[in-house]
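Okay, so here's just one chain, in structure tokens, the form predicted on its own.
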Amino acid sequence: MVKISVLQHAPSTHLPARPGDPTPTSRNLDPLMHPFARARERTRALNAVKMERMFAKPFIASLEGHVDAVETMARKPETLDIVASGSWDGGLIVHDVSRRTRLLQIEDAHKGKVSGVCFGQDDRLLSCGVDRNIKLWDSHKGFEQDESAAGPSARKPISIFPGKTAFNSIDHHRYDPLFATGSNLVQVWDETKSAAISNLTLPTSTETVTAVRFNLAEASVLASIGSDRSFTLYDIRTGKAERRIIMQMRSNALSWSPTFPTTVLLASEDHNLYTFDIRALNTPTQIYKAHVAAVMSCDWSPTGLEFVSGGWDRTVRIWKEGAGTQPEVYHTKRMQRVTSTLYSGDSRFVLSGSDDGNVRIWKAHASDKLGIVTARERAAIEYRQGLKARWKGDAEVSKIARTRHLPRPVHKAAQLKREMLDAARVKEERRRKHTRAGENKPKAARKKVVIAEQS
């Protein structure tokens, strides 16, 4: 016999006790509750998410000065707003982002394009280029402090480190006067010596190294990416390559997480970004999909909760760590292919350098208010954010929150890409359906990224 639980109400509580008495009404005696509280809250959540989209004006300013594409950018450590940029015209500029001024400008720092720039110790600036030279500059001396009274094009570097091949990337050690460069091999240099002190590339390696970066926590660990689709880890104490993986497509940029020392972000030619835990390099921890062309640059926020990427599709995208879809998208009519991106030291602003020669400043959160925010405004902002978080499951609220306007070419390219991926998936399913059972097993997307691992 089946037992059935039934909710039963006593009729005496809902019917008049005697003929002629009024019908009893159910009342909520809690004075803080309102019969339409939930409906009111939903309306407020809708208004909050609509206001966020209405006031989403992320573009702030454009920093001019370069006459060709901005190839590389670097932020000065322990500062919020000092940024150096290098261009294809051989020019080098140090910007004060908060004042939107140029602290230093060297028009002919290199013959040909500046391929890498980084800050060293004691206000020193290192740059490298395709002219096979590394140059060390004093960035503290602006236009007024130039003792030689030379113009921007006649400024002299402190020292020059000649190389044998064109350099593609440079990065400085966090504590010691050492820096690493990437060309046809990875080299470690000392600021006090004119030649490289060690070569770290694998003997069997034939790739061109496109980027090198020191780990932010363990400064003796160095990572590089190459044109042969490789990602390699080195230890400068032993002078050897420790681990190496070969991926499906080559990577264009890499960035270490500032809060998780074992996490590295790779910007790939296959339109995606990947985060890896270097303790297990056989699979990426997350795949980030939204770009419709090659991703050319990436950089972590100092908080480690977000990162920015710039692509060949002329868009800048801001991602939340761990969320592989629906990033924030920034674009303008005049911005061309984005070749470098950077976060400011306080995580409030994003910088992008593109083919049109401009360094653009964006808000990290498009609807943020610039200037002084009173306590009352702050409380209202936090209340609206709480409402959006609470009602994010509502269909209308989530639709407004995730909708972004994209340029027509980007929208069409995304549509075409979806159709191609769907077609490839259907083809794979049909091939599996018409083969012997167990011969062709489906493979997860994360398992397809890394082809081989060497250690």
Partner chain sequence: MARGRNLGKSARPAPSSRKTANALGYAKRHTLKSKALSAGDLGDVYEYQQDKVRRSKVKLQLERDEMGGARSGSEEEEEGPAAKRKDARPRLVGENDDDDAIGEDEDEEIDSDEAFEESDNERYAGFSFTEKKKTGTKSKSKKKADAGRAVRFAEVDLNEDSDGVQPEAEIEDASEASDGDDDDEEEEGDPSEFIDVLDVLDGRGDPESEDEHQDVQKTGSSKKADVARTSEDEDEDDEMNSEEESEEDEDEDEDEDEDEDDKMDSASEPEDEEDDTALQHLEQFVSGLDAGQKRKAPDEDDSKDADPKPAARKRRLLPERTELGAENEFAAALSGGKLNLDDLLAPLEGQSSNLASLKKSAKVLASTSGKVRTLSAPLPQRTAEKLDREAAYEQTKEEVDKWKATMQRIKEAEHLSFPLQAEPKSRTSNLELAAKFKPTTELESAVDKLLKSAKMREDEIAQTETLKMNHLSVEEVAARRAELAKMRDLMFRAEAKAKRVSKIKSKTYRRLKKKERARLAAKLGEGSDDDLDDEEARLKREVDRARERATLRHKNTGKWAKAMRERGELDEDQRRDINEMLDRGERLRKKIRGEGDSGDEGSDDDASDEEGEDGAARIKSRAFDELAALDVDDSETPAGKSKSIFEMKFMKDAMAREQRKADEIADDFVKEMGGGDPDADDDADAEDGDQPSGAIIQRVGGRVVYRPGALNTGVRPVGSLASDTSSVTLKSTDLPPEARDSPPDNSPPGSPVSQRRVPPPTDEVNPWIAQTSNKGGLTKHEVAISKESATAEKSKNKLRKRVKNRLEEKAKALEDAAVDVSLSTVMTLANGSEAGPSKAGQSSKSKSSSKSASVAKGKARAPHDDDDSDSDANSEVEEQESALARKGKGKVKAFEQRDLVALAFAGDNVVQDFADAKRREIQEDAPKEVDTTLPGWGTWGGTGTKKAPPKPHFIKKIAGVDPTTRADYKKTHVVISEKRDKKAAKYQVKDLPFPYTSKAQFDRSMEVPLGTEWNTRLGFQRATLPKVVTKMGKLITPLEKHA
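Could you output the structure for the form predicted in complex with its partner chain, given that the previous block was the form predicted on its own?
There are no partners or other molecules in what follows, just the one chain.
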């Protein structure tokens, strides 16, 4: 008799133990069986970085509706994508970004430009304008009435807070029904009171305040920037302006970090962004250099690890916190000066409002895949990320990862700027060389930013 041996496979060896589990892989884990690890991984890293560039299609959509330049934008707190935007023509729109619809549109919210918007409590919307008024709107009603033919122009504000001078900025307290405005004063208002409840302005200041922002985690702390090249820190608990720094150039926008309550970001006229630690205001903690024109706006990602900035150079840049160079750069042919930028609530998208009257939606990470990502795919993506990170020192990989095609004017401007800076540096060096040794020492760039710290 011939004995027949039958091949038998235990299902447990090749099938997942439980329905959700991954299928057991049958492969040899002996590294000798998989030679040339480094070579293979480098190739993969190269492919990964190429793929990243290939799939970098950050632009998603453009939200229209404003007649003039978009001056200001604000996201409704505790929502992902309800965004209000105000423009130079006095129009005010509340966008639902994910649906790309307008929840509310007020044509003549203000006479002249709407200089600031923010959401208050209970679906209320606050806007201030150069017409010296602050208006409180009920945006919730707008959400419902959108379908009805009531007409946007028929809308009346709930209340109007008259001011003495044109307002430049408004921001709402995180918890309390308070809001702060910046005109030539920094005032704190109560939603229920028609006049400002306090004036925090520094007695010696004679400047125009261009922006005020409440801290998010430390909700009573307020900061403002002004035309006097100043950054001022307030606390509404003590009711005082506490400290002021005067910088080399004025700032155009400021934003508080949501995860690092001591960190504040300033978008400066000198093409740079600065982060300051408010505990030590004499030097910035980091300088972010890449814009080739004044930075007009900035906003932190909700993670506090990234931020977006829009510049006069018609680019939107996305920075990593602590990395002062080589940000991601977005640009479009038709996008003009970027006057306001914003992050979405899940930190995946970026909005930019520009001089051309459009609000544009961008991905925060250019090559992100939108839509459902399977576990396998995610693993692959993560692997690619890991490879990129590991091989970032490789010349070829880093070059591909680094290279960005910029619009010609931006490129040229960058070149020119570099040249000028180099020249200045060289001149400084020469000057130093021809003065007595040790007479004037080189000053770190960080030390040059703040001229004076005042209290």
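Computed from a predicted model, the values in this text were never measured in an experiment. Residue numbers count along the first chain shown, from 1. Take the two forms, find the largest set of C-alpha atoms that superpose within 1.5 Å, and that set is the rigid core.
**Student:** Taking 2 Å as the cut-off, check whether the CA of Pro442 shifts that much or more between these two forms after a rigid core fit.
**Tutor:** No: Pro442 shifts by under 2 Å between these two forms.
**Student:** Superposing on the rigid core, do we see a C-alpha displacement of 2 Å or more at His9 between these two forms?
**Tutor:** It does, since the His9 C-alpha is displaced 2 Å or more between these two forms after the core fit.
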